[in-house]
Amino acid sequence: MLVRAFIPAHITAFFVPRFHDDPLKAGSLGAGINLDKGTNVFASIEGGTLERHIHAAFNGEPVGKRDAEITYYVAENLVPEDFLGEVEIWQYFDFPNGHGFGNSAGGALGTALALSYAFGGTWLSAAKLAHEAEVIHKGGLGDVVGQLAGGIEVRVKAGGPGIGVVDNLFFEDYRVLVVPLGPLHTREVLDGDVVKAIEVEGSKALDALLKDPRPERMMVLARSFAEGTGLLTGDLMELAREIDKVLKNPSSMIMLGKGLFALLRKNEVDDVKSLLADLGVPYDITGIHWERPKVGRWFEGGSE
């Protein structure tokens, strides 16, 4: 059996971490955007061997447990102990790892959904396990619940699936510009002194967004959060100011990655492309994924 799951890439605009000894009660408040590109997970399940084997690969390259702790944690909990066969998990990422696109959560949730589809389970139980794996191994706090919600999401109560509460903003006609320039490791930021500033600025941004829940307001607040926490500085700040010159709404920093994102109207796309081509920086422009993730059997030829 071959099962495919698609999980949208998820950009966090601003956030407030909420830590707890119970992984399902840990999470984050904040807001973010789900993209039409993201993580595709293929799970191949073949019985008939004498032992139970689980293998994983990222973008076609095999990875061991040390480099894929989250994926193996999910798989070990979902592949039955008495299953005798080969389970191969292939994860393909549209965006680079560590750049703030929720790849870790995408891999965890995609693996959980694909294996639950194959071996039995529910969306909620799969999502809970993915969130638990993310929290335990410090992959992230709020991406799983954000990806489940789709669209432009607002996390109004922290926690994993079944505990956290996620709302959505109405939007139309927007595309998303992303400029991925380099990685920032979540665990390093969340273990640092900047957490106090994130808690203060993130709480202010969330309160303000709930009073005026519009995508345009979210971008203003995201930029204020990025600057107020001291995360957006130097060359990245200069690039953001250049991008702002051709947009109505401000750009902001991808949380957490060394990169920028912005909401674009159709009439702004050509100007942005021209600017970034002149500056020689990598970029992508994609749509907003407003549905839940997708999972189903994958047949030869790519049809579902």
Given for the second form:
There are 2 protein chains.
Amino acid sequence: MLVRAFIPAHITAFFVPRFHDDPLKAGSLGAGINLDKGTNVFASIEGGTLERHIHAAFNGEPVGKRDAEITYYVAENLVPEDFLGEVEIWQYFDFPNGHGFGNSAGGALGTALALSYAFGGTWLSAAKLAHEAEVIHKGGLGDVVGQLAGGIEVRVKAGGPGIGVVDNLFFEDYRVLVVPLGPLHTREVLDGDVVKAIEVEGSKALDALLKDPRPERMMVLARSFAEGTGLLTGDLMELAREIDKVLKNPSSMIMLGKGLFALLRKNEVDDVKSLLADLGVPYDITGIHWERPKVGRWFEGGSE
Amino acid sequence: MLVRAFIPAHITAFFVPRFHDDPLKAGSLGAGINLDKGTNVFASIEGGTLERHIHAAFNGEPVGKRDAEITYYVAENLVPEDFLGEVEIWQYFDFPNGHGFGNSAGGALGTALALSYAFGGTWLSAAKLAHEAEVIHKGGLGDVVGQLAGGIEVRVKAGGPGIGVVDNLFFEDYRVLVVPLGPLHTREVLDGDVVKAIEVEGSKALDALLKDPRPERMMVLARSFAEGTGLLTGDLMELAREIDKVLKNPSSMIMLGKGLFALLRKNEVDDVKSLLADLGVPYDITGIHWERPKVGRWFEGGSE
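Write the structure block of the form predicted in complex with another copy of the chain for the protein whose form predicted alone appears above.
Below is the entire complex, every chain and molecule, led by the chain shown above.
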């Protein structure tokens, strides 16, 4: 059996981490955007071998347990102990790992949904396990619940699925510009001194957004957060200023990656494309993914 | 400005009411299915008059406050006090009112989303208001959160949006048969002696479903609930037995309407159609609505 799941990429605009010993109570407050591109997970399940085997691959390359702790944690929990067969988890990422697109959560949630679909379970049980894996292995705190919410989401109560509460903003048909320039390691930032500033600036941004809950306001607050925490500086800040010259709403920094994002109106797409081509930086322009993650049986060679 | 919202019809398979003085803590446990047909709400908002006017119409017929308490409650809360203009709420229902399709919740949620989209607010604030209106005016307890969840939903923690927790079952491509034969008044059933039986049978069904969370199991449990509570009897029971003869999974009763529903596999559609045509009963066959409710600006004469 082959099962496919698609999980949107999720970029965070601003956030407040909420740590807790119980992984389901750990999470984050904040706001973010789900994209039409993201993570595709294909789970291939074939019985009939003498042992229970679980394998994972990222973008076609096999990965061992040490390099895919989150995926193996999820799979080990969902493949029954007495299953004799081969389970292969193929994860394909539209954006680079470590750049702040929620790839690890996408892999965790996609794996959890695909294996729950095959072996039994519900959306909530799958989502809880993916969140737990993310928190325990420090992949992220708010991506799983953000991806489940879709669209432009606002985490108003921290926690995992069934505990956290996620709101959504209304939005018109914006496109999203993303400029991924390099990785930032979530666990290093969250272990450092900047956490205090993130808590102060993130809470301020969330309060202000809830008073005026519009995507345009979110971008202004995201930018204040990025600058106020000291995370957006140097070359990245200069690039943000260049981009701002051709857009109505401010660009901001992808949390947490060395990269930028912005909301584009239709008539701004061409200008920003030629600017970024001139500057020679990599970029992508995608839609906002408003629907849920997808999961279902996959028939090779097309739909049945 | 014209804003359109679509809210799926929501039929309940089994339930346990949970009453509470705080409307947001009132709700229900249980399971249900969202359909591809449902309620379309068009909110027309035009400023520039000397007074603030709110009007509503059901299926094209104007309705006064006494006959549309829920809609007016929602609209009065969302149209600003100082707005000078005409607000018209046009609600169109694909299924008849009072037959257990969640029309009142569809109207409440559609109105809340459309007016929040126009005047400001978020998905969560709109959803809370719609649930509150439903509970206060006894439209229903679980339809709003069920409609927000989409698909085949299981209410595992009772309460309104942000408090209740709703799970989803995985399902393959079933069609849904609905046979609406007449109205049942929610408030009369919930005020009667049957509530005790509903609580006992509903809790039993929920526990059993969570141990084996599959749509096929839900139908078996729904049928036990319908019979165990004494709600499914007489002619309706006989019709259910006729339908069962041509289906793999049992049919059950729409809670709360005088009607039946069933999950259809592709190869069962023709048989059930000819059976129901022979019997001369009204029916409809629709898909399961897995996506979210929709809301957005509406451009007359087609999409822009």
